[in-house]
Amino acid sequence: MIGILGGTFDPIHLGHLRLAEEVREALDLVQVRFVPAYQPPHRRAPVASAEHRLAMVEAALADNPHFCVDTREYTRGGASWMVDTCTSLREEFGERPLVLMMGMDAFNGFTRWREWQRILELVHLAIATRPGARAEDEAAELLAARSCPTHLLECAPVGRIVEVPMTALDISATHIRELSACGRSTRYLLPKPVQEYLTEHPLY
């Protein structure tokens, strides 16, 4: 199975990497593809340009053989709709199981994503859960209908949802940008190569 982790990555931080690593290990994924959004449609424009965000992701993943950068949203340009990305990935990987990763906050908004039902016809979902985080409203109903034990995920081609408990790391890109803007340390929040990149390119 192949994992997919999309995001703005403005900047990519240790929380993103730890989520991907714990889900990869729990589901025995052969690879996790990080997909930087060119233009996220559901939030304000990123602070850093697409070029800088892509470069930071490349730097962050360089030492992990299980992680790779997927540039299809960057190459496509325009609004980065996940349904388009999953369609493209499915065309590339055929019947190979694909697992779209996200945190519980993102999952709680999933039924407001563009063509979310279509996404579930293309991939499985893996929800990284932290203590106290719960599915709400329509997301809770969707989880109840499609939930599956992790060891059974490969028994269906698409459409199942698994929950993967993960280490609670309270790290956010917003907080990192705020610290940077105030000249405060972001050490131990960012991978060292990203910290070095931001020293050379003071984006925030």
Ligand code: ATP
Contents of the next structure:
Amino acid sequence: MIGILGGTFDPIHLGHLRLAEEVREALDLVQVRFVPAYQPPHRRAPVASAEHRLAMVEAALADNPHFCVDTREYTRGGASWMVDTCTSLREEFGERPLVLMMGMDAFNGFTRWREWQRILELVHLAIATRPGARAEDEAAELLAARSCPTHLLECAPVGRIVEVPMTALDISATHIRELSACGRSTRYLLPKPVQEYLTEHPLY
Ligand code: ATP
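Same protein, different form: I have the form predicted alone, so give me the form predicted together with ligand ATP.
Shown next: the complete complex, the earlier chain at its head.
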């Protein structure tokens, strides 16, 4: 199975990497593809350009043979709808099971994503959870209907949802940008190559 982690990565931080690593290990994924959004449609425009965000993801992943950068949203340009990305991944990977991973905060907005039902015809979902994080409202109903134990995920081609408990790391790109903007240290929240990139290019 191949994992997919979409995000704005403005910048990529240790929370993203740990999410990918813990889901990869729990589901025995052969690869996790990080897909930086060119233009995220559901939120404010990123602070850093797509080029800089992509360069930081490349720097962050360089030493992990299981992780790779997937530039299809960047190459496609325009609004980065996840349904388009999943359609394109499905065309490339044929029958291989694909698992779209996300934190519970993102999953709670999932039923507002464009053509979310179509996304579930293309991939499985893995939701990284931590104690106290709960699916709410429509997301909770969807989870109840599609929930699947981890070891049975491979039995269905698409459309199942697994929850993967994850180490809680209260790190967000928003907080990193805020710290940076007031000249405070962001050391140990970011992978070292990203820290170095930001020393060379003070983006925030
Ligand atoms: P921002 O603060 O700018 O909104 P972010 O830190 O939440 O950014 P995104 O790029 O928007 O990062 O998130 C991409 C994915 O990573 C989402 O599925 C989100 O749930 C997940 N994620 C982000 N931070 C963490 C974290 N600390 N632990 C687990 N998952 C995370």
